[in-house]
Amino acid sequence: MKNNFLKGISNAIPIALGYLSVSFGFGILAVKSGLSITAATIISATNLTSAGQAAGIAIIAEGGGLLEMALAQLTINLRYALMAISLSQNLSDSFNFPKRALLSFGITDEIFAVAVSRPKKVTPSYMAGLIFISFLGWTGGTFLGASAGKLLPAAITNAMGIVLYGMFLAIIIPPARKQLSVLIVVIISAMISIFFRYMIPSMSAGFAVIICAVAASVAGAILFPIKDEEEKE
């Protein structure tokens, strides 16, 4: 059990280092939006979702309601449920329901990718190690970023605040360069977002995110449907 836990920590070190830099930007963004260092750190400690947290901060800053927040988080983070279903096929028999429920908290894009690619069955201790060090990187980076946002000059914090958005670009650019369908869906989403920003400025950030995500997804499904395996054969 100890070896599996240490193996999980070892495999998660690159994730933690990446989270440290990205969450630093989130911490700066949070304090610029009016949150305290403590509030920003608690948000990261209870949520491991960069896109969801960024959208949540925008909704909080604009005084959005709970329904708007809930719908935005559901739209953005629904993929984690699909990841959990997929990962469940690679879990060891020692994963009982309480352990699944507890460790599901730590499923993120990066943690899922590492866990699902593991040649052996994923054990609870390995998953705990994977999540533990990643959690420290994300939460620690947020605390450092929020603290820096209170102390550093505005010119520096404004520059560091784009780190989070740089991560989003790093996620979409590689697949967009390889697949025309991804590029077109990204462009559609960006165009809808720009339309709301300049044509309907009264539209809140939360509902804008929801509409952009759903509309772009529907457009992608219509324009680039994935054929069944039987049809391909």
Second form
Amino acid sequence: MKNNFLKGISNAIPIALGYLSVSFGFGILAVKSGLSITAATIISATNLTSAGQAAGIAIIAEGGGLLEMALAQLTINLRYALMAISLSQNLSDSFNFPKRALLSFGITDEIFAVAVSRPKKVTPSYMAGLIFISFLGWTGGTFLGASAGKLLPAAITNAMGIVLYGMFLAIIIPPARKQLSVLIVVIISAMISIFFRYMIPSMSAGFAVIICAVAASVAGAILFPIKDEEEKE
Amino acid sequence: MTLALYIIVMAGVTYLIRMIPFSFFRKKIKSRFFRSFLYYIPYAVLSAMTIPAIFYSTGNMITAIVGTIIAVILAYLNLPLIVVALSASAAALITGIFI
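Could you output the structure for the form predicted in complex with the partner chain, given that the previous block was the form predicted alone?
Below is the entire complex, every chain and molecule, led by the chain shown above.
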């Protein structure tokens, strides 16, 4: 049990280090958009997700509605539902309801990728180890970034503003390079996003992302329905 | 307080999206259309969030464009996420020194 927890921690150290630097960038963005250090840190501690939080602080900064916030989070984070379903097929028997309900909080892209590729059944203590160290990296990095915003020279904090987006590109580009369908979906979504930004500047950030993502994904699903083996990617 | 409400909605929706399928779902999704839709959603979301926002992320469009180009090249070469992200930032920082 304890051994599994430590195994989880050691498997997630690379994730935690990555989170530390990306959330540092998020902390800087959050403070720039008008949030306090405390608020930025609480958001990271309660959400544990990059894209959802980035959209969330944009909606807060614009004074968007709560419904917009809920729909944006639903669209942006819908992928976690799919990961949760996939991961739930490979859990050990000791994973009872309270443990599922608790540890589901820590399903992120990276934690999912590590857990799902584990050859053995995933135990609660292993998953707790993965989440524990990743959570520290994500929340700690946000706190440091939000605090450093005022201490570091503007040149550095400005440059750190691109970190989160750089990571997004690193997630999108390799599959877009391999699969024409993903490339086309990505281009459609980007084109609609550019259209909203410059042609309908009054459109709020949250709704813009929702419409772009749903429209591009529906187009993808119609034009290029996936085969079964692509599903796990 | 409105900020607290925003955070509660954000965290609550995000948690339920993870918790409900993880705790209750035992069957596979049958609809091919819906599975395809879910497959493309992450890429579409990240694309819309990145473009054109990335060009405004550093407060200077020239440094942001250089950072973006570096990120695209390194991502194309399949380098790890963190290498791509930090290199983009370093490229933006270095460009900022020269302009």
